[in-house]
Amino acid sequence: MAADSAASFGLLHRVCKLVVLLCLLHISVTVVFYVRSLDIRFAFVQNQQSHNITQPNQVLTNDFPSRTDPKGAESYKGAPTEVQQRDQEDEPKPPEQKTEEPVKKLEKCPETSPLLVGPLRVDFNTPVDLEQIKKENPAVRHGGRFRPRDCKAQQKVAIIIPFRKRDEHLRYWLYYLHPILQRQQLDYGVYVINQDGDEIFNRAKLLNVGYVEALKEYDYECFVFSDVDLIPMDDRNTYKCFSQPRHLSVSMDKFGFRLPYNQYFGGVSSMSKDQYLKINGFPNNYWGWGGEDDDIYNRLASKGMSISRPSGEQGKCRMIRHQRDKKNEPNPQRFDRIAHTRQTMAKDGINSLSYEVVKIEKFDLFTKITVDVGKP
């Protein structure tokens, strides 16, 4: 009995410590696949990190494959991240295929503008005001200027007028003159050369100064010499330039609506430009009221040139009555010069000219610009 129980016994031990063994060995394989699983969980997450530092905006799905070159690797699928974005502005784009109309050449506008009237009533006995004349003048831009939309205008021209203290004359002239000069179909420009101070004053300086700033604005080719006060009472009196210079007040009712005298070229005439340099401009030594227009008949004349004039009916005019103004004197010593004019026009014209620019203004239906022409 004791023999079997001690046999029993050993069996149970060894039973025993097989049970233990396999234990052992499974808590041992056990413990060797969890730490061989935390090392691969550790290389993989360095591997991301290692990945993302390099390529901090790549995303890793399906839809999003990383780029090794992004200069050459395929287009994204999805919205594009940050840096492709950057990429794709740097990469050059195919130029936009763009259906532009051919541009219209312009023809060039008739030697008669289509839109004259003829015959216009002028009255100055109703005031007008700026803003008015520029809500009726909705085409004339800044500064005064002025081309035809629907043709080439036949000529650049640029009106000068010399000025000081006559800005209700202005008004009216503005109200006028615009109108016709659009419907005459001009590519013009309107300057009103204001002399400064209370120095006497110089008309044909002015018209001097006028010129030359004119064309630093722009390459005009005739130039309308106006009195500020000479209103045109017929449109088919064009402000322009002719094979000859031109006489525009041919009939002016201060004289009765005629000619006071065949060698007169005052008021409102019109040169090319090789015409005025051909004379040397106009002279600037006449101080105060008168002479200057004689001086230039006399210029013409002895270059050879002969004044054109529009009929008496096309070439009527209205003058704005008015005071003679101060420090606008008869020039006592024009006759004189008129005297001289053959022997002063070399040296005394636009090859002479000095003058100071005090101020430039643009305003919308002309461009002011004053000016210190000195003194005699």
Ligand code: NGS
Second form
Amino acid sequence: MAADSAASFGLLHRVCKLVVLLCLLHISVTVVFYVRSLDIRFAFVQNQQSHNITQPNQVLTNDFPSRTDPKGAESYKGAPTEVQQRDQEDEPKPPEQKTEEPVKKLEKCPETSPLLVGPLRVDFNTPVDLEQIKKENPAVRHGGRFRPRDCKAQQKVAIIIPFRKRDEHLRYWLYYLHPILQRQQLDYGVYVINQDGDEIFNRAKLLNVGYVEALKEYDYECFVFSDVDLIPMDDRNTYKCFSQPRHLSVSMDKFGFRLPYNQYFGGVSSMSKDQYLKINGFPNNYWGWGGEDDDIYNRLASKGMSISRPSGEQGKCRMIRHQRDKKNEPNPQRFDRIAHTRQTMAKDGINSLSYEVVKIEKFDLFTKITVDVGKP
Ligand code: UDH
Ligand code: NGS
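I would like to compare: after the form predicted alone, may I see the structure of the form predicted in complex with the named molecule?
Next comes the full complex, this chain leading.
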């Protein structure tokens, strides 16, 4: 009897063990299938996300086609990696997305930029390198263009530099001016107008060329005309236009930080399109050094305009010392010419400008336009 019950207990025990084992097997199979179904759902969601990002952008759809896209099924490369996905998000939004989520309209930048720091240290003892300047100004776009990211600039300003064989000066100019102009929150472009050949230099004609060429590229409303060797020592001296033509380089180190004479309009000046057109632009026939800036002053005065200037403190600037350039000797005709500005200005200016563009080069930090301006 005892032996019988022991045997049946053993049998029951084995059956129970078998049942437990079967249960465990069942649970394991269920778990395996459940996990696999999760995988599939996860992949599907990822795929849907990639599809949603890429679908409106045809270029990207080719790179990351959705499994549901029959055209792309062959070339499917899997769900995008984190980097790929970020790249996609950086791409410009397609037009249809613009209607769903309108691009935020930028507010106008304040009248006075909050980024200004005031007086600056300027020296020319250490050489500067274009690559370094580029690295330090990552927001400057190809061709030397910039506009503020977070607000709409008050003015679109073309900066025109008359130029020939002054590469070292230009590097200093770019090194100091790009950070200043960005802090001034301007929508600006830098145009270096390079006189081709070795004929006698003509600063004012190059400035006229700069005006015309810059306008071909963008709807500039203000023009700053700057010698390549002049650097402002205070970023509150904003390179923009005012209700009257502006003289910006009012206290130069070489003149003991004073104006050399009241009518002086050389170095750096700015004019709106209207102001510039009112005086028929600048004279084209001042070959060699001197007088062209006095002629411009005479033009402005004859049209009843006055000169606006920053304070002596804010208008401080340094000139890079240099020798007189070859083929820019003092112009012996300059005194006679400035005596007759009123008679000549209607015929000599933007309405009589002729030149030939030799080359346009877009560098990282500026646009260089090489021109043949002819000879006297
Ligand atoms: N410029 C050139 N290349 C030239 C001549 C002039 O790029 O060969 C441009 C440059 O932007 C320069 C501007 O024209 O800043 C005005 O010319 P400038 O610098 O010769 O005129 P500035 O009145 O100097 O500043 C005159 C010569 C002073 C010689 C002093 C010697 N101690
Ligand atoms: C005047 C010149 C200007 C010149 C200014 C400053 O005499 O063109 O000196 O020159 N006018 C005449 O010659 C008629 S500077 O000292 O910067 O070389 O801008």
